[in-house]
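Just one chain follows, in the form predicted alone, and it is written as structure tokens.
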Amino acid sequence: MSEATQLREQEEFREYCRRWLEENRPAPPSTTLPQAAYEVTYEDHRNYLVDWQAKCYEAGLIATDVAREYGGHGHRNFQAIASAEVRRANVPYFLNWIGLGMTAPTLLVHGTEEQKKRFLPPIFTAAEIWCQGFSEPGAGSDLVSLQTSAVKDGDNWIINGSKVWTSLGALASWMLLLARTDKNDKYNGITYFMAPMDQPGVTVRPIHKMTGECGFNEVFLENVIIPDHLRVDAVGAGWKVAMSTLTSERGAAAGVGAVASSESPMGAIHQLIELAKRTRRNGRAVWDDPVWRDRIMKIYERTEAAVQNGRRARISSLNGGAMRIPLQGKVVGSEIGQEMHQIALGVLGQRSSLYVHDKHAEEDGRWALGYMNTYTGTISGGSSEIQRNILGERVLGLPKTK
């Protein structure tokens, strides 16, 4: 296929995505959705979002580039277009973001043919929701210290331990699970499993955050039986597979359509600008104050740069080697979001203390709620400090600290 033909087909697909999303935009749910998919806990929200994701999959906006034998649509270089248009359209997010953003990319690289054919299609349709069982009470950012054990028993593994900060744990059918199979080998003693959540010995308890939400959970595993055919890759290869999963989670992989938040970065910036224009202080709009306008324009510039870097990341020749641009995405995006919400609270001044469901709160307290939720982004998937270590070691080639 010539480059001109490919570009023409991509543009036609972009127009198709925009038209379909406009014509099939779902009606709002009966109650307001949480700001992001990881906070969904109610069954009515689950049903609404599962139905929406299934429709988007049928329309070709999910698993766009995945081979047809695994339930995909068999295109090439179309998924980034579909995902960008979903974000631009400001439609509901995809509930099964862990399945789409972590499980599917991991299985496409490390899974067997049987695992791909069995697990990928219900991920795409959200028929089976996934959660991630990596972090533990004593092993968060220091993931290699995990202690959940897996002991071989014939054709099965017996799992004992606990996981924490498990998004969607209360709704999930399956968990991506890391467990230690060799206590004497720190890195090569970890094995990667797919664990069914609906079996004896699995207990899920919600964790209530300062926002009042409880999308995170603790998961306790007591003599849980996992058949060996649910192991991903070789025994002891769990650390290698986990790094593949985390590469996807941190935004440095193409993915198959994960969109965990319906708000685009530039969309949020424009809403911040509108907030500054309608908020008055000392007889004039905050936007007319040069100090506040300068702060907003600086975060605007950083956001635009991050968006353009996202475009560059899809072209390998512009990446600068060592995945320099993609590996920046998580730390840059999460910190921009946090600063943006911090500026919004400054614009609101004393009114920033008014929270969700207060009739006097600006936009139902969305900026205060959003600011507290931004700490999820700067901690989960490896804290900002961990991300900077990764950039220093893998991109800049700096030595590891002892």
Ligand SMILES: Cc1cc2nc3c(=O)[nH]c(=O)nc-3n(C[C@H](O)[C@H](O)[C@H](O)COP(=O)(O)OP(=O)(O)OC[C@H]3O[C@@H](n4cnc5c(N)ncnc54)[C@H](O)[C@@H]3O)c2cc1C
Given for the second form:
Amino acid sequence: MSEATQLREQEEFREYCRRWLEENRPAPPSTTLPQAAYEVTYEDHRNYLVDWQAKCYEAGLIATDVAREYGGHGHRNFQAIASAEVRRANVPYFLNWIGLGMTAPTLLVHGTEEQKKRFLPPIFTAAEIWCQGFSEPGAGSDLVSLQTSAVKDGDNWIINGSKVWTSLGALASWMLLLARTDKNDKYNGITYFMAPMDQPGVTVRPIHKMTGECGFNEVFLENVIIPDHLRVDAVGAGWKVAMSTLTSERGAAAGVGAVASSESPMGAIHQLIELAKRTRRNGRAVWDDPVWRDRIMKIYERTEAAVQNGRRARISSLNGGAMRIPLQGKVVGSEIGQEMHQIALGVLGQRSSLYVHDKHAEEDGRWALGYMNTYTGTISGGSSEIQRNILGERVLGLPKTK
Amino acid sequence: MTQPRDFGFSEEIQMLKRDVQRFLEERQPITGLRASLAGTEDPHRGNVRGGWFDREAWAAMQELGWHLLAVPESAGGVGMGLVAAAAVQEEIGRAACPTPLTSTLQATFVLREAGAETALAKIAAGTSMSLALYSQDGSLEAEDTEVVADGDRLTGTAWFVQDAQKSDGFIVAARAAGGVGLYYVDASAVTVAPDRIVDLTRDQGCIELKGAVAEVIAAPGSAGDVLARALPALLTLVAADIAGAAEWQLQTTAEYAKVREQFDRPIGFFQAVKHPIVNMMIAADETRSLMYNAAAAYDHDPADALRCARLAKSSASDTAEFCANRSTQLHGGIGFTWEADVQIWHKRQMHSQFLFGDGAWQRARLAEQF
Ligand SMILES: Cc1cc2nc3c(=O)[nH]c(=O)nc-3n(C[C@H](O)[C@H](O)[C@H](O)COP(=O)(O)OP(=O)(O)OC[C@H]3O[C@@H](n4cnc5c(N)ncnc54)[C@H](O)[C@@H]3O)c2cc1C
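Switching from the form predicted alone: structure of the form predicted together with the ligand?
Once more the chain from above appears, this time first in line as the rest of the complex follows.
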């Protein structure tokens, strides 16, 4: 295909995505959805979001570039377009973001033919929701110290241990599970499994977040039986596989569907400016105060920089190395989001104290709630501190912290 | 958005950028600069620094055609845009190179916006030029000029002229009966009074005009419009210089953190060192991406050029301050010495931070569009 033909087809596909999203935007559910998929708890929200994701899959916005034999739509270089349009469109997020963002990319690289054929299609349609069982009470940033054990028993593995901070654990039918198969070999003693959640020995206990919302869970695993065909890659290869999952989680790998947040960062900036314009203090708009203007314009500048970084990352002669910009994505994006919310609370002043469901709260308390939820981004999936270690070591070649 | 996907970086521009980088690596302008500075270190002894630059290198650059790359073909130039000019300036910043090319590139874009073919042809023929627009309080508004035009004679003082001692001619804003216009004045017709400045890689000074013979570049009354159209290019070129210098500061500091050992380890092992270096990278990358975006906007999407350029300079000014600060601090005692190269880039960044307005200034102007 000539470059011109390809460009034209991409433009047509973008037009199609835009029109489809415009025409199929769902009516909001009867009760307000949480701000992100991380906090989804209730059955009605689950059903609403599963329907929405299935519809987007049917329309070709998910698994766009995945081969047809795995349930994909078999295009080339279309997914980035679909994902960008989903993000732009301000539509509900995809509930199965762990399946789309972590399981699918991991299986595409490390899965067997049977595993890909069996597990990928229901990920795309959200028929099967996934959760990620990596973290444990004693193994957070230092994930490799995880203790949950897997012991071989004929064709099965017997799992014992516990996981924590498991997002979507209460809704999921499958878990990406890291378990220790060799106590004497830290890195080569970990194996990667797909664990069914609906079975004896699995106990899920919700944990409330500082916001009061649920969403993540403790998961206790007691003599849980996993057949060997649910193992991903070789025994002892789990750490390597986990690293490829985490690369996807941190957004540094091409995905199979937008991990859609319902709002683009640039959209949030414009809302912040509007907020500052309509919020009055001592008889004038907060926007007229140069101190607040400067802070808002600084975060606007950094948000635009993130967009332009995305453009530059694709240009090999200007990106300073393939991973330099992508590996910054999560730490920079999450910190910009946090700062943006902190500014909004400052703009609101005393009114920032009003929380969700207070009848005087600005936009139903979204800024206070959103501010607290920005810690999801700065802590999970490798904290900002850990991201800076990774950037210093992998991109700049500084000595390893450990 | 009508910008090309790749910021308009053609094969040709990528090659040009690599050529400039290689050329400056071979020339090592800092070595010559240091030799020229010997004996002038102590500010209390009041030696004025000479506006040194490598004249052979400048001649070689002209042979390679870098001085005329943004001059339109109609005036004898190569006719490339700001994307190419900013790519070259980024490399000049990376090398902290003292050269009249820096101000000549800026002058080129002012002349382009004025449609001043004759003056552009002078640049193409090898004349280096600098902008003489500021008043004593540093205002860049043409209306604030302290120079007066009487026919083709200019009288008054222009302040903060960059590369004042290196330039063959100046573009001066002057008030005539019909309003403020832009004029070309030959260096031989003015007195240059050099400033004592912090930055060792630039020179700066006042241009004193006493009935100096001038040629009109932009008619009386039009200087404000011309400068407003050129401003995005000026901001972007300084941002490009900062981006290049910041990358040098990042790489130099990271390398030092790998070789300097304390407490039995390379200091880069410690997170109080490692994490700020990563923050230098984050800052440098944000600036660089915004700068390319601004250059591409000027060339391809002029309606958006000023917004993009202010974003770039806003980021660049803050990056200049931060990277300079960390580069000295993380080198310890050696970083505080005259001997250390980080001091040279540090001062260039201090200077660039405020050229055409610092970050807070750009953000105040940006806010006005909402
Ligand atoms: C909202 C949310 C959702 C999550 N969802 C999931 C999920 O679905 N599945 C899952 O497996 N996990 C999940 N996590 C867990 C997450 O990955 C861990 O919380 C994270 O890796 C940090 O581990 P920790 O909480 O044990 O903190 P710790 O590792 O104890 O860290 C405490 C502090 O010390 C810092 N620190 C630790 N080590 C270093 C170091 N070497 N250098 C510098 N600083 C260091 C950290 O940055 C942090 O500030 C989730 C977490 C959150 C907040």
